[in-house]
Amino acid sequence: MATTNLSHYDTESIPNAEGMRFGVVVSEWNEKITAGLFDGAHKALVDNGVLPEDIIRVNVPGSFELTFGASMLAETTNVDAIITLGSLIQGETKHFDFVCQGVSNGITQLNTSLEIPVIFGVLTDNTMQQAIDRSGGKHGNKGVECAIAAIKMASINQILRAED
């Protein structure tokens, strides 16, 4: 999808959200896209039938802590599912890679250790533009795609505990 327009879906093909309450972690750092990425995942949420109560919204320093806040917010919350949103750019330094091994690591292993879905929302982009584009620009909003994603994954979450 990160060739085409993010912000894309197939409205024939979310589950009914209604009644499903979601978590968004979101990196006050390179927070004009972060910002973005949270006004696409909100809109999307809420225009598949999500409740704006039923968003709850955890702002955190930066990415790397984006794995730290998902695993409170799982832990004091009653969520369905969470979706963490932030913004890498590459730098001129090696930090910018060991952020970005760390935040997947750290989001990977919330998936497999928590008893519902994080959804992936970070942006590792080369350019401040290329992090513009994905938030909101001509490529549309990375944050519309978790969204989607979230829903789809915490439906399926649902239907898969509901047969045990």
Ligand code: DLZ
Second form
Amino acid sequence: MATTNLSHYDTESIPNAEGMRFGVVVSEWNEKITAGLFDGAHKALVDNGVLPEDIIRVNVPGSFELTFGASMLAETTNVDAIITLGSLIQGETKHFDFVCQGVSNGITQLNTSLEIPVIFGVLTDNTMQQAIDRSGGKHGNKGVECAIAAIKMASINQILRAED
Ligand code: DLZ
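Now show me the form predicted in complex with the ligand, since the one above was the form predicted alone.
The complete assembly is shown below, putting the previous chain first.
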């Protein structure tokens, strides 16, 4: 099955992100993978007009803690959107399933309770190679995809609230 390149985006369809501020919560588990995701997200934000000083990074121990990290960032900073970045790799036990479910439910709940969008940038792979391929490897970088989603969602949020 063909995998979409996660870094591909149509530059003309991206709203102007100048003046926007973004929070990025990064899990320390599988640190090389999440570093690649962060680099991809950071570059895509800057390439689209976001100032480096308007990108606020917070590290958390693992993907399960991304929800709390995002919640704290929303409460304590004035950002337009939050990107969560993690890498879960299937092990021998069910822990993977519980953490996947916990963080996806957590981020979904934040999206229904906060006034800013929270983007789900958690890789859920069977192998380390799959994670490498999606964090700056042959299938692109999910961090880039998340940055573009964050800009689009922040823009939609601003437009709808301005009309309110
Ligand atoms: C415990 C754990 C395991 C086994 N695997 C991963 C993983 O592949 N990726 C990840 O981001 N975090 C993992 N964790 C840590 C949990 O996310 C969490 O930090 C701990 O369960 C403590 O709440």
